[in-house]
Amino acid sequence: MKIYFAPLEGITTHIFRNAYDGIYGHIDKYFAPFISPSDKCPMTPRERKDLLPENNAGIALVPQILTCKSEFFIDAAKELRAMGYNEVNLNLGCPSGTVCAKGKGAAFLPETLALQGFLDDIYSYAATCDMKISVKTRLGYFNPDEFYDLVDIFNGFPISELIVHPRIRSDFYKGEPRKEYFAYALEHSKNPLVYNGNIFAAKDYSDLNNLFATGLDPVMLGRGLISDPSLADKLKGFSVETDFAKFRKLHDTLYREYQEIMSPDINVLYKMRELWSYWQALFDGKERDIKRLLKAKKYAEYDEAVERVWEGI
C-alpha cells in the first residue's frame, strides 16, 4: 500500500521530514505545508527554503499551493517547476478562519463557477509543461451535499489524485468523517482517489478498508502519524507495536535540530510542546511528567522532565 504524509502547518517542515524519513521511512509521498502566493511574490524566502531540493534530498515531496486566484497559482507552479518539481497540490480543504476569510481553502468550494474557471486556467497551464496537479478537498463549506456538484466539476479535469477529507468546513477535525460521501466518490469520481481522515491506529485503517469494497490505497495520514510515528510501519506490516527506540531518536533529533536554528530556549520549547500535544496520548501514566515538560521554560527543566517521561518505557 501507499502512504502519504499530510501537511501540518508549522510541524511537517523539511526538518521534520528529514528526521522522520531517516528514522522511519515507508512514506511514499510527503506533502509540504502550503505556500500562499500573492501579487508580490509566489513564495516567501522561508517557504522557498523549506522546498529547496537540497533540503529534501531523497524525499518524494509534493508542494501545496493555497490560493483562489489562478494567476497566483500559476506563478507559484512556474517557480516550483524551475526548482525541479513536476507535481503540485491545490489546497481546497483548509478550514482556518483566517484562510477562509480570504476566500481560500475550504471557502473556495461553494464558489463553483469561480472554481471551475480557476481549474480551467491551472490545468491549461499544466498541459503546457506536463505538470501534475493533485487536489486536496473537503466535502463542502456549508453542507456535505455540495460534494455531489464538486465531484462533477472535478471529473472535468485531469486531476492526478483527488485527496478527500470527508468533512465540511465547520466540522474542522471533530466528529466522525462522513464516510458515505467517500463511498460516493469511489463510485462516481473519474479521478484517482486518496482517503484522508481519522486514521490513528491500524484498526482504524482495517475498519475503513473493510467498509469500502474497493479498499483504501493510497491513504493520507496526518495527525495520526504525528501522534504515533510508528503508524506507517504498522500499516505496512513492519511492526505491530510502537517502536519507542525510534520514537526517542526522532524526539532527540528534532530537539537538537531546532536548537541549532532557533533561540532562545522558549522558542524551541514551543515547538516541542506542539509535538507533545500529539505524542502524550502514547504515554499512559506519565501525565504529571508531561505536564512538567509542557510548562518548562528552560532546557534544563525540559530535559529533566523528558527523562522522567522515558523512564520505564
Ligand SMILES: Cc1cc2nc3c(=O)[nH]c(=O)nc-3n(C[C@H](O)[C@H](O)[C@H](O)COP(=O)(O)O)c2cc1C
The other form holds:
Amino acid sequence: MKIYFAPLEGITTHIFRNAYDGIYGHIDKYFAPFISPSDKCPMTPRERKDLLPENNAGIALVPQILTCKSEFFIDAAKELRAMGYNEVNLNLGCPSGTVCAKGKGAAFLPETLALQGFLDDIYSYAATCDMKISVKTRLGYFNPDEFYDLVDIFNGFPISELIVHPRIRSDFYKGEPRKEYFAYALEHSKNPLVYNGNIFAAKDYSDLNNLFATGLDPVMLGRGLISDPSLADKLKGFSVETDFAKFRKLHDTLYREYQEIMSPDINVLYKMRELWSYWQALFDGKERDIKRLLKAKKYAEYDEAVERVWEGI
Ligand SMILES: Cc1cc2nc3c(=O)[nH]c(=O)nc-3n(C[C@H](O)[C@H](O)[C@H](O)COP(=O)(O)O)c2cc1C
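Next up, the form predicted together with the named molecule. The previous block was the form predicted on its own.
Next comes the full complex, this chain leading.
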C-alpha cells in the first residue's frame, strides 16, 4: 500500500519532513503545505527555501498551490518545474476564513464555471510540459451534494490523483468524514482517488478498507501521523506498537533543529507545544508533566519536564 503524508501548514515543513523521513521512512509521497502565489511573486523566499530540492533530498515531495487565478497557478508551476518538480497539487479544500474570503481553497468549489475555466487553463499548460497536476478537494463549500457536480467537472480533466477529504467547509476538521460521498467518488470518478480523513489508528484504516469494496490505496494521513508517528509503520505491517525510541529521536531532532533556526526560547517552545498537543495522547499517566512542558517558558524548564515524560517509557 502507498501512504501519503498530508500537508499541515506550520508543521510539515522541510525540517519536519527530513527528520521524519530519516527516522521512520515508509512514506510514498509528502505533500508540502500550500504556497499562495500573488501578482508580485510565485512564492515567498521562505516558501522557496522550504521547497528547494537540496532541502528535501531523497524525499518524494509534491508542492501544493493555493489560488483561484490560473495565471498565478501557472507562474508558480513554471517556477516549480524549473526547480525540478514534475507534479504539483491544487488546494481546493482549505477552510480558513482568510483564504475563503479571497475565493480560494474550499471557497472556489461552488464557483463551478470559474473553476472549470481555471482547470481548462492549468491542464492546457500541464499538457505543454508533461507536468502532473493532482487535486486535493473537499466535497463542497455549503453542501456535500455539491460533490456530484464536482465529480463530473473533475472527470473532464486528467487529474493525476484526486485526493478527497470528505467534509464540507463548515465541518473544518471536526466530526465524522462523510464516507458515503467517497463511496460515490469510487463509483463515478474517472480519475485515480486518494482518501484522506480521520485515520488515527490501524483499526480506522482497516474499518475503512472493509467499508469500501475496492479498498483504500493510496491513503493520505495527516493528524494521525503527527499524533502517532509510528502509524505508517503500523499500517504497512512494520510494527504493531508505537516505537518510543524512534519517537524520542524525532522529538530530539526537531527540538535541536528548531533551536538552530529560531530564537528566543519561547518561539521554539511554541513550536514544540503545537506538536505536544498532538503527541500527548500517546502518554497516558503523564498528564502533569505534559502540562508542565506545555507551560515552559525556558529550555531548562522544558527539558526537565520532558525528562520526566520519558521516565519509565
Ligand atoms: C494545522 C493544519 C494545517 C493544514 N494545512 C494544510 C495545507 O497547507 N494544505 C492542505 O491541503 N491541507 C491542509 N490541512 C488539511 C490536512 O492536509 C488534512 O486534509 C486534514 O488534516 C484531514 O486529514 P487527517 O484527518 O488525516 O488529519 C491542514 C490541517 C491542519 C489541522
